[in-house]
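Let's start with one chain on its own, the form predicted on its own, as structure tokens.
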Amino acid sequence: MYPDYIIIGAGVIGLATAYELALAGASVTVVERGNAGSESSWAGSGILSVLPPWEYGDQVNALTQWSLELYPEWVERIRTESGFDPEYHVDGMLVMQQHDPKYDATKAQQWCQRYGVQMAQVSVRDIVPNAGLDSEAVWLPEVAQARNPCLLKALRGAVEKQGVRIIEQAEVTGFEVENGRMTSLQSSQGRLTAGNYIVTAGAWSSVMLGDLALQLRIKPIRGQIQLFKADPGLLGCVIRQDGIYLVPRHDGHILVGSTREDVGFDKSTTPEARTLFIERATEILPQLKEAELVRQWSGLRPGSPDNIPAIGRHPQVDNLYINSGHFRYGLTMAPASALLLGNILANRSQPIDINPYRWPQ
């Protein structure tokens, strides 16, 4: 017998589908190229906001501020299910506005009276005493983050506890298309068919469905991350500096990032970014200096037009829908994404406008 659903991609947003689906009484298979949850998903900062909201459109905040607010009851039921804690905390994020050309503040105050979002105009010094630069700056401070890998670990678990079924190693290298409905799907481990079929498959997904993408523009955005081990407690919030943000993790490590390139599937990285990262870092958070640098490493974003996913059913083929291409916001913008693609299967109500997100003919 075979599943209600084939998801293929088991990144944060294919994983949290295949839970949406499972507690609404599907069977599910998730296929994946390589292993669950070890892409883009895995390579991000974690902040769950946009980078600043008032910078993008409504078709990217609509999506995005309902899936904050649907986080925390998420975030706990996959915790209690698959026993792990993914390292989700409210820490408030800090905007400098120097050397930000883009910053406008009159824009940022309407935007967050609109969103009913808590904001302050203070000194980074008043939250970030230590901070090597001190300038005006707006606090958030109801923003979160959690920790990528600890996140997809409980999330894979509490979709494993719902009967989810994952092959990883198993690259699709072809659809059967019959009379308008997708039949089956080639792989590496097989032919593989079900009643539906969902591409989750990030920046692959494009190249992934050849002829069947249509109008679908998606396509990899590597983006280079630089992490730190510094002692506790040395930043306790997220800053964000004319596109450069520190991510600080309560253990001690923060994260610097990151980089936007147009390079194709290329995932090296490279010294340029790193002295990067260490100037800038240093520069915004001087203790850095004596920090240890641990790592840095690289993923591939789904980049699409404007940041704004398509998910919805496939303009020709009934049985085949996507939910993919969320660029920068993947993490963030997964349980409402998850949400809105079943209530498209069960025909349910939505909260917000889903037109910007239809699969483009």
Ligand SMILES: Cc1cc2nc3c(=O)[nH]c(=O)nc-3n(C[C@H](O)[C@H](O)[C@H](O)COP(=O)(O)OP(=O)(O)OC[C@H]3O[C@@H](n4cnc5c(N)ncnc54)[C@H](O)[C@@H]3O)c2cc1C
Given for the second form:
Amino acid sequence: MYPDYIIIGAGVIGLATAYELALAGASVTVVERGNAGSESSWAGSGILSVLPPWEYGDQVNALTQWSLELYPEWVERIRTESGFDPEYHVDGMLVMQQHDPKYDATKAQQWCQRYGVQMAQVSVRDIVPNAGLDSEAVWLPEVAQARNPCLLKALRGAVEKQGVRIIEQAEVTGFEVENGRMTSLQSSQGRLTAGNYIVTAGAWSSVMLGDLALQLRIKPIRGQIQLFKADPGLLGCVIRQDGIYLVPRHDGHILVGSTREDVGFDKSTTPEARTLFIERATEILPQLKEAELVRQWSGLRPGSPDNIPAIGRHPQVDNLYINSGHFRYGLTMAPASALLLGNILANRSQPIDINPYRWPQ
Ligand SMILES: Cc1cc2nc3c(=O)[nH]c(=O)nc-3n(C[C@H](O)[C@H](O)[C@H](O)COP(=O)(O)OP(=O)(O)OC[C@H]3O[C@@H](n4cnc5c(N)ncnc54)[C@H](O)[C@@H]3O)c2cc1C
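Next up, can you give the form predicted together with the ligand of this protein, since the form predicted on its own came first?
Full complex below, order starting with the chain above.
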């Protein structure tokens, strides 16, 4: 007997989708080229917010705000089911935009009012007393973060608890389509068959689909991160200044990110990024000069036009679906994206307009 669904790609989107479908009673297999949760979803910073939200359109914010409503319960459920702590914490985010010509305080205020998001205009040192610069900033106390590897471990555990089969080291290399339906896919571990197929292959989604991608335009956008180890408590919240952010984990690690580079599928790191991160991070938080430089890494975001993911059915192949292209905000959007696709598959009503996420023809 073959499963109801095969999901291709075990990042946060593939695993969240598998979880949603399995909870609804479906049988699900996830096929992953490498190890589950080891690409972009592992490499990200774990900020559960758009950066900053008032600079993005409604299509990004509708999905994100819905996801953020789902997050506390979703994350608690995967924690309980898996027994692993995703390290989800509501620490707040401080946004310093004083050098950004696009910054408009009224726009930020209006956005927060519209979405019912708490905000305050503060001085940086009101919130981060040891900051290197003091200026006006926007304080968003409700912004949460999750620690990527921990979240993925918990999500995988919860997914497996629901009976989902995860096949690792299995690269999908082709598809068979007959009379408008997908009949099987080829993988490095042989041919696999299911009732329905869902592409969640992140930055690789368009390339993997080949002609079936139609007008889908998902491409890799590299992001580099620098990891510091400082004393726990040195920084208590996420802080973002003119495109660079610091994300403190509770054990004293601080992530500094990130670049946005259009360099294809190249995951190397560069000395230029390292220098930039050290300079900017120590300017924002001078005590980082004494911190240990632990590691630098990069990941490939699934870049999409305007940061809007594609979620839904293929225009020509009845049983082929996509949930991909979440670009900079896949960790944030994961619970709502999975539920949105689950609602489509179960023919349920949707709380937001789903037209912006349709597969482009
Ligand atoms: C530096 C950086 C910082 C980020 N910071 C944040 C943040 O703070 N907040 C936020 O919300 N988001 C952030 N993101 C974005 C977020 O990480 C991504 O949007 C999200 O991880 C995308 O998830 P995904 O599951 O689609 O992709 P991935 O995690 O890349 O998963 C796709 C999976 O598909 C597999 N795959 C590909 N091709 C095949 C194939 N042919 N066969 C089988 N499997 C295949 C891959 O191996 C991979 O495991 C950041 C990303 C980066 C790189």
